[in-house]
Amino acid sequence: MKIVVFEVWGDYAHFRIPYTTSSPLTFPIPTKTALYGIIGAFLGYPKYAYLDNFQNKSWQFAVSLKRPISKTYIPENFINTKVVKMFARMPKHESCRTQINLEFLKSPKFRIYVTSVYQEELNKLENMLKEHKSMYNIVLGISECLANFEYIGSFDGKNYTSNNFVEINSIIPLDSNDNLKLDLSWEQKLVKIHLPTEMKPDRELIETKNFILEKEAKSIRAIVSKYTFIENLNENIILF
């Protein structure tokens, strides 16, 4: 299995946990749904077209991250749609906006696997990493957060079982894991997250998941079903 291996970071970046609305919070990794965003600008899928080449799990992806957790709330400015019923018809003497706090990471990097069925669209993202370009803007999460990248490589994964502990480098799913045993003498600090996965073309979400991930950026030591063995990186990882 040809996985392809890029590194991806900037100052901050904000996927929006969609029930926080009033103070938008955000989840602490890119989610499934922000990577078919960041591959569709590397590929140049249009913005209301991209989630059609997506669809039946079609493309895999493995996340690790390379800076530990790290949040800070940043105030916006956004127009006030009490005051303001018509956005291009603001009252003169009315004070037109709202100030909102926004949490953020600060200095993410994020190591992300990527595999597909579409061997000939993979490549196309292996060329497109390697010369360091990309259709559209690369960001974290919102098009504030301009994001830079780095091609590690291109390798072969194989899978394996274990019913011993192994080191996981990346997060792992708990829904595909039904015999997951952490080691908890381990030193680690662990976070259990639920994270969107898929979503229809029209954007209705369909899916959802568990994971377990280590916020200070190390593996995680643990028992899984099923993982992938990258040797060239020596780097455990599971697919989702």
Given for the second form:
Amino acid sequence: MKIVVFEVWGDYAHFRIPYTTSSPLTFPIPTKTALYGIIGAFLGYPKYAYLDNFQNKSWQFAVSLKRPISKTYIPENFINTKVVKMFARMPKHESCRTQINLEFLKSPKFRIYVTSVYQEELNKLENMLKEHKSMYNIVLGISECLANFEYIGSFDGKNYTSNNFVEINSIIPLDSNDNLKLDLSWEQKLVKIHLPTEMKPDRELIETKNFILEKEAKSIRAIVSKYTFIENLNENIILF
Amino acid sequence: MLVEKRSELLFCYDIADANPNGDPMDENKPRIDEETKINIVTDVRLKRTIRDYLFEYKGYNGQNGKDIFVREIFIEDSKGIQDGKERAKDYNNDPKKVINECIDIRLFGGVIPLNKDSITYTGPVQFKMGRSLHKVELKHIKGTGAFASKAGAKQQTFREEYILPYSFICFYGIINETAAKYTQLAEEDIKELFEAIWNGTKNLISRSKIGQMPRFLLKVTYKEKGFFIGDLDKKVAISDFENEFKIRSVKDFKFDISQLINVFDSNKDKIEKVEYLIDENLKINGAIPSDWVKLSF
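I would like to compare: after the form predicted alone, may I see the structure of the form predicted in complex with the partner chain?
Every chain and every other molecule in the complex is listed next, the one we just looked at coming first.
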């Protein structure tokens, strides 16, 4: 199985937790749906149709943190659309703005592992990464979180099962790993999060998953039913 | 002509004894990253500066088919000026008309509400948050206001504010040719944008922003479709200063562009042109390459 690996980073990131509207909070990592957007930006899939290319789990990812999770708040003046016509025309002497406290990830950096049943598109992605190109701007969640990236390489991944503890370098999806055992004697700060994973072309959410991640960007020692080993990187990852 | 090539931009300006961008939820204090003491200015502050300049000085005021979409409507004497309701009718729910008239939608994108629906345009021009290239100090100033807090009160009210003695701020942005197609962004719009960044920053004469001066503006345009260098703001720095908290003017340091020149040099074959504008008071560490072209407007 061919796996394309790259790293992406920025000053800030905001992957909005959808039910936090007036005080938007961010997920600690890009969701699978956000990764669809990033891959779509590389390949030039337009906004109104990009999700068509990511149906039926045709693309799979693993994500690992390259920097510890750190968050900050940047409050901004938003337009209060209840008062303002056309979301844009602000009559004077009326309170047209609303103060919104935005939560951002600070100096985030992630390693992204990508594989797809669409080999041609995967090769295209590989070339874009190699040549440091993208069709649309690469951002971490929202447009002001402009990102930069680096191609790490394309590797062969081999699937393994094991009954022993192994060090997993990526975040661990819980649902596909019912036999998951964590080594709690190992020094690590583990967090369980619930993330959206699959969307229909009309953005209807159809699947979510629970994940385990390590806050300090260290590997996780665990027994998992199935993982993928990338020999050249000496890394164990779990694709989802 | 529509924008067909990717470009990146850098913009540096400075401010003394004032507040480049207040935090609306923290007593309007200048925004400071508490861990690093770096001053932050939001991308929307810069976009506001650009919009206001285009509105005030470049005729994008709703007449002659030139307009700014996101703006405050002035309601005075009803002379040629409409309220929000009137304004909304202007575009007949026609997004094409909005795009044709409103330069800010062409540049920065936006949400255009239609009947029970809306159209979202992603802006071809995007900025990151601006950051000071040095640590800053927050100063609290207290004074007596000229007015009393209410009629009949004997004493004048106190006022207080927070300022930065100095901040040299750097913005980074990308102009994306793929997104430019959707908003019909033209090369002429980009010209207006660069003029508005430079002159708008200078012309922003409000109490909290007075003394803002543009110091350095750079645009690098690429030949190859899709290619860009990225992180240009991390390739400039300030040098030759004594203590960064003691910097009070552009005379107290040098602006170091040597890394930027190096990265342009190693990507020579992919770069079509580099354009720049520099304030004469800014001292540069390293010489401006002879093939850089001076911007003029």
